[in-house]
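The chain that follows stands alone, in the form predicted alone, written as structure tokens.
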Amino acid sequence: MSPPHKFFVAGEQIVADKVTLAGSDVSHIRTVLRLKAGDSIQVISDSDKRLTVRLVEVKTKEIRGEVIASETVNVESPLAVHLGQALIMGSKFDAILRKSVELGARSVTPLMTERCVTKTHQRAAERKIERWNKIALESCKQCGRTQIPKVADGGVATLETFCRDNDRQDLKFVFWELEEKRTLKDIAPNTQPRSVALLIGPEGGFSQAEIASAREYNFQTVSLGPRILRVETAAVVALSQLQSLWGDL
């Protein structure tokens, strides 16, 4: 027997064990899985809790349920992990997001940088931010996080203002091809950090300008190793490295 389907539904949508579903889950749930009542799915309200929740009504624009069951589940990482990713060019900055979900990314801002080959204007940066989302929630459900990321919580950012919004993190790092000297394991905090800041540049890398600017609000240059790496396999190297110091990997 397959697990059932799951679905992420904001806390008011949860009423003393009753659960109402609404927009696209409905859709989704009657025309594409053609669940009926009787049938069970299960629900995640940004909590710790897994929802077993049975169908008991399934109209047109709205489906009700109740909680069956619920379980305690341990899958977010004890260590907030704040992206901040330069626009990159095709769909890479997708690829990344998905993998940043998967390693427990906390949140995950694009970034326009100096050296962005990729130029986005108002309008598209609002349908990208929309499908960023999707992407966000359907890695979520694929890994089984019951947190989802915020994804260009105030759209695409510069790099100033991503290190100004992250000024209060525990540790803040930026990955430079450039540094040669420090690596995330000569990093030896004095207390157990519970929240991180990174930068990683575009297919160019950050200017000299941009690393004084986040090197002014005590962002630390870190390597990756001797290797250049691509955009992409550098979010990941990275993500993989703080979770393995400081997280649950």
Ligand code: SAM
The other form holds:
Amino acid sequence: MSPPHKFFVAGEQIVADKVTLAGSDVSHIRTVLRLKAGDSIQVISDSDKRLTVRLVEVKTKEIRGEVIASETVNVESPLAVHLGQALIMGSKFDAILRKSVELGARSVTPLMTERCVTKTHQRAAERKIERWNKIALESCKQCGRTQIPKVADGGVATLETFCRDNDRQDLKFVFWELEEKRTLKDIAPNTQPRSVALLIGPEGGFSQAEIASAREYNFQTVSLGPRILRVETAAVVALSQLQSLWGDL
Ligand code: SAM
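Now show me the form predicted together with S-adenosylmethionine; what you just gave was the form predicted alone.
After this comes the whole thing, all chains and molecules, with the earlier chain placed first.
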């Protein structure tokens, strides 16, 4: 059985079969988990490998271990999904982030759009970026992913920036409750898409100008059916449907 405690480390912390842990991982291992030399942990380093590492030396500033087993895992979707999610009230963005990680999103970008509820959101959101990245890391540990999605990599973005940055994705969608015809089931790409960018709006939805702007960047408007879904429902349904059509659900 694999050891239950998972740690993500940077590639340079693994040299041959030696692993060095530093920073907050040390206090977590020593003080919270009270692990000692001889105990094992699981180490992941942004690859498809999951390592079982036996602790060799547990010091106050650094922990050293050795790799005793390596297993190749295939938990990352072949479809790289990039979600542009408008900022929303309270802790709902956090919830969407957790579910997006579980549903295999490769990146999540918070967006400031016209109808985001308050304009003070931008500064508050910047302060939240560190916390969002911790949420993504914890969700990865929980669901067993080996690659931590990028969250707010370039900070809080505008819709235009997101569209421009995702210009090269194979498929590009803006989910819009006023789209009456096209659903994802109507999309028939010639080849298996490997990447997709999607936009989900805030509580008040996207403005007509934003839809026009996304269309200029060749984002297609798509419907999630005849009912208006709450933002958090829309994100989960869209991601599930995308993974089901072209990913690994
Ligand atoms: N303000 C809108 C209204 O009341 O008519 C609803 C916006 S909805 C709560 C928030 C976001 O979820 C939308 O911007 C859209 O991205 C997505 N969404 C919700 N229901 C949808 C649907 N039926 N089709 C496509 N997108 C939907």
